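What follows is one chain in structure tokens, specifically the form predicted on its own.
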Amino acid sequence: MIGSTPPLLELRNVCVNFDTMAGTAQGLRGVSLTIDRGETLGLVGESGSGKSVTAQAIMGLIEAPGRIASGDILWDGRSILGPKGKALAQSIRGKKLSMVFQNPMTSLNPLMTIGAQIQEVLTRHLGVSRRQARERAIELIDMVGIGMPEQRLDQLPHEFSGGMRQRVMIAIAIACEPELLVADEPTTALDVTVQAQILDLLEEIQRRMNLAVMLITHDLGVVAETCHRVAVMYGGQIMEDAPVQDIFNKPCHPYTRGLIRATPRVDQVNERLWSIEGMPPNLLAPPPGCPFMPRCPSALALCETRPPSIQTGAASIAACWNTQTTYHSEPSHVRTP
């Protein structure tokens, strides 16, 4: 529309190669989607699917032997990529789009401070002094709930807890006050109770500073307590994206109700846990259908040889051409971030 506000971020038909001694894997093969400010954006999928290739393009992290190989990724509706995008993704990366990665321990650099770590952000991408960076440490570290920070500044990753350290990668990437986190499983291999922890302190640094928010994770539980909006990944694509209430109420591609159906839940204690059979698709010789085809019990005739129809809705859209079989879920117990 014109005169439309354009959205922080999006992704216009993106498509990630990694090139290997068996061939070419397609990473991601034409992902489109938005991101809007303020708003906290679910990517979810199992393993594989290419979530964290996403976040990685985003942040401009693919080295070779990956590449983008086409698309573009547009910052408030101008492009970072390629020559004359290089100038306004390094302005942005690090400053007004930062990223909390998955495993802190080695995220975190074992040989410096906590607070070197967090003042050479400060210095580098707003050029502050030695002195202002250290104080700006101080309040981060208080800002996300890490007790004595004058004297926890002074100390290295190893002498914090796993919790603690995912509140340090935190800190570092809110330090600029960026516009959009992109947060990469930042709950794995934490116990639940501090999961739950991390979880509540990024939604209130959120509503502090009015972040928008990616949110990678396989967790749907996590995604229907934080989440405005919810991208399923399936095979280097998106197969549906649609508000958080519709993916729980009222899924529209059979992958997503099979994400939702193989979710644990505790009022069905007694009933066997589902699965999904059979696996990924091979993505060095990815099918000419829809990928999901060979595991789907809805798939049609053409599915095996024709690329899925993008259904539209009022505030979704489904990769799929049987979008019609019926599905009943329970009264959902999602709520409204």
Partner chain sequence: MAAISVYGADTAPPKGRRWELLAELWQDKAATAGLVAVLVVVLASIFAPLVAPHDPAAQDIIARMDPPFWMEGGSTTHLLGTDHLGRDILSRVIYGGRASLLIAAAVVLVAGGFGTMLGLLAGYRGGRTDSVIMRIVDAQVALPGLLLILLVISAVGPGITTLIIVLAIANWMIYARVVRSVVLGVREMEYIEAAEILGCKPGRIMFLHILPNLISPLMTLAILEFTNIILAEAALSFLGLGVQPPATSWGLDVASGKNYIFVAWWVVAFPGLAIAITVLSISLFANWLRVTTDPQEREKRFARGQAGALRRAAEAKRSAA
Given for the second form:
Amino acid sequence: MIGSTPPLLELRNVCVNFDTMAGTAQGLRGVSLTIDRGETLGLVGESGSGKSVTAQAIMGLIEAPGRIASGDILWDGRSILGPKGKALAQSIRGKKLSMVFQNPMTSLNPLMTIGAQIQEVLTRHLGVSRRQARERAIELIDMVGIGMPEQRLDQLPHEFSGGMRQRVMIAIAIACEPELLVADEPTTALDVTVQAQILDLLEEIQRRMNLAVMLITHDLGVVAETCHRVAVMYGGQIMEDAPVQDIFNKPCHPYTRGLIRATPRVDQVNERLWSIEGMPPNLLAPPPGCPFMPRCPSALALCETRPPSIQTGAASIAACWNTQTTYHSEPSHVRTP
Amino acid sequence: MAAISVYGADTAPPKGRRWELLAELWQDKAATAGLVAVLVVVLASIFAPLVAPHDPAAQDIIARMDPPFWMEGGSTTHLLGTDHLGRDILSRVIYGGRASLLIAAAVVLVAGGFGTMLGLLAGYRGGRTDSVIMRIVDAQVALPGLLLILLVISAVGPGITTLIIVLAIANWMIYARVVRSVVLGVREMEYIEAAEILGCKPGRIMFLHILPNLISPLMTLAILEFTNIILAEAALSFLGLGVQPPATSWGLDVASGKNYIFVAWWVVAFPGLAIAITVLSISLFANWLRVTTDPQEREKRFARGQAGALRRAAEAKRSAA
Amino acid sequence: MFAPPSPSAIAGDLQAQERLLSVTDLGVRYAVPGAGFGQPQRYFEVLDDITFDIARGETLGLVGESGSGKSTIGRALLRRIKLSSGRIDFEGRDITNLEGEEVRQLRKRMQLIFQDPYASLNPRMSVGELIAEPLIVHGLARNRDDARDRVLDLLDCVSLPRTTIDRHLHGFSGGQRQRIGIARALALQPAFIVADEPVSALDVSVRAQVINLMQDLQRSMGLSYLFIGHDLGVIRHISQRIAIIHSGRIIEIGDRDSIYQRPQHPYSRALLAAIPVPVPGGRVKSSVAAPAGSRVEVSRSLPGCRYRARCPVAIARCSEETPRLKQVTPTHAVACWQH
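Follow the form predicted on its own with the form predicted in complex with the partner chain, if you could.
Below: every chain and molecule of the assembly, starting with the one above.
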């Protein structure tokens, strides 16, 4: 890739450890990822898979007892970790790099009006005047689809429904015109009809602002609908990283395939659900090889050693020794239009 | 902040938990010192006849107000000196602990037990039970405690048992109030509803499911109250309504020695010091115990320790460079 | 005693003998605080005219969004909250007015599985103590050994290793905890279980295990479930019949396939259209018609359909009269004036 422009954000072999009383829990075990400008990357995984830890690492939110043990995070080709990256990290976080959290109920200050909370971000990061900030806040509120922005600006968070509050959170996140938006389970706390609206909104904003979005979720349906590319995480590692069509139509990793098959669907009925037997790995003592091996239906003896990232397509990678066989047998649901 | 969960039901429970606990206690030097001091005080009180060098009531007119041994005029016969009647201070402190500790512990137990029961009932039952109990509490809080105590003792006559009962009657309300407020929160927890739906009767829910959640706040409260009771006992003994001579208590000695504070400070200082050390040691140890019995708090303490170690390591690295 | 005349000529023609539970015109309302002195007390209608049946061995899925009252129905059936109207018949007996010890005895026949497997188990108890608790409080175990044997059987039943009996919950995953919750509910050998979003808190791979377990147990023990949920995929998988609830009213009820293939109520259609399907490009965008920017809710004290403000096909009658469930096929009923 020499000579081409660096990706907007790149994670290189990032390891995050948490020191607990029972020992050191390995939250991330060598995660490498890239996000390009204007791209929506879905980060899928179950609880404990490391998807939220990845977001925290990017946002600089890893706090004791957690620590980034090794690896590097690059913004536009320059490191934002450690003492050397500190200045750059401070200049981008909150501005070019912003975040939307899962729970819109607790992320807003209940005693401040919505307008004041948006304006605060604007005056602090962009140094604009109060009048300019208010005008921009009205613009933002309107942009995230909240009607009567001038009146709504002077209301307190409790006067908004859950979906509306998440819209406000998005407005705050995009206030400084970021280049990358990290959204950690932004619709998990919402009802399905509201979820659909928020996802549509995110997609519209992403297109309009040419924003890169990192969407963290456990819901494969949400991923299929909104993402260009998907990284599937398990046991602190990336299992598969591929364009969304490939993930769903020809998943290469046995875990990805298991995940897709285990999801009950509205559009079809099976007598018995496919289930992945066993349990997620113990982060204190993860298996030395592939973390999914103990639960994997197509494990080999070779899987005792850590699988390399294997190129499975033009832009697809799977961390599995057995991708060739899984690739050809049992294709998952392929929907013919 | 980090959402890390440790999976795997097959992780074995740690071996030798008792030793591990002791090692953990050793990490906290203040708590270790507290435990040791409490043990020393309690053992000395129990075995007072064996430990004390003199009879605490024996008067020695010749050796009145002798200073401690390290001061001019002091002697090793009376290590901590003597009081205005020539009684050995060290022995009095050792014997005095018996009454003080017994009274304070008994009052905390009786008042705590009674208050906790009523608080549990009020908080869990709610409705009319709650209103009736809490109005009784309000009424008694409004009544001056000291007045009540004086009335009862002057009617019944002083004595250790009377003292314990009277102090318990004057002090149970705070337990009821604290317990009730905690129960109101715990009652909303889902596992309480789960127990109700399984068909548990109210007694089982209150004592098996709710009571364990009260241990931590009750422990904190009991320690604060323990101090109060020692001081209250001192005040009553000073008024002649508490421990009767020739028996003694720390409070009584502080009170009776206060007239001589400018001539012989040690008469007041040593029993006073005994009270202070006991109370301080109990709270140091109890604070550690409270954190240790709560897995979440315990994990937080560990994290703080780790963060401190990391910070120190980074600083050391910086200063070395 | 005989069951009352079938409320469910509506949707699902159940024979009287196989009917386990029937709910007729159930209503729950809360008094709104702050009514002035001398003013009439105002009420918030949590549930309104709820009517349905559940047959032996059947699963009725109950779907709704937050605040729709779906959990309240479950708690009402378990006699945890006061009804303002209606009646509940269970196993041929009117249980609407049972009290005290009678309700406690009812627990043996009717149990609940909770949503949150972390909050609903007392963290201070061991696995064995948790599962033995229902046996002990109902005096069903002869002695300690008997209780232990039965706990071991129950562990087998929910596929947890027997060695977990003396363990504490610390370190158990959500899926394992939910199995313990299920074992507790099963210990009393109930005929009917209210499952209040039992898999919503679980990860995908574990969720499938728990759903399969619940289905296996249903088959082997002849259980009936009221399966409350918001995930329409899970509901479709586990239910034979489905009721959709909106603002405290059942607006559509019917057998699974007709609900999913031919949803009749505009709300049901919007709900189904909003579900993200794990197929890239699967959902048709912007099919959910809700005016952005306002919180649309029709006051529950007004007559008429409570969905009318969001409804694309509302007519004048929708705000004048409340539509009641009306059969569209023998196994499908809908509450909408368009039908």
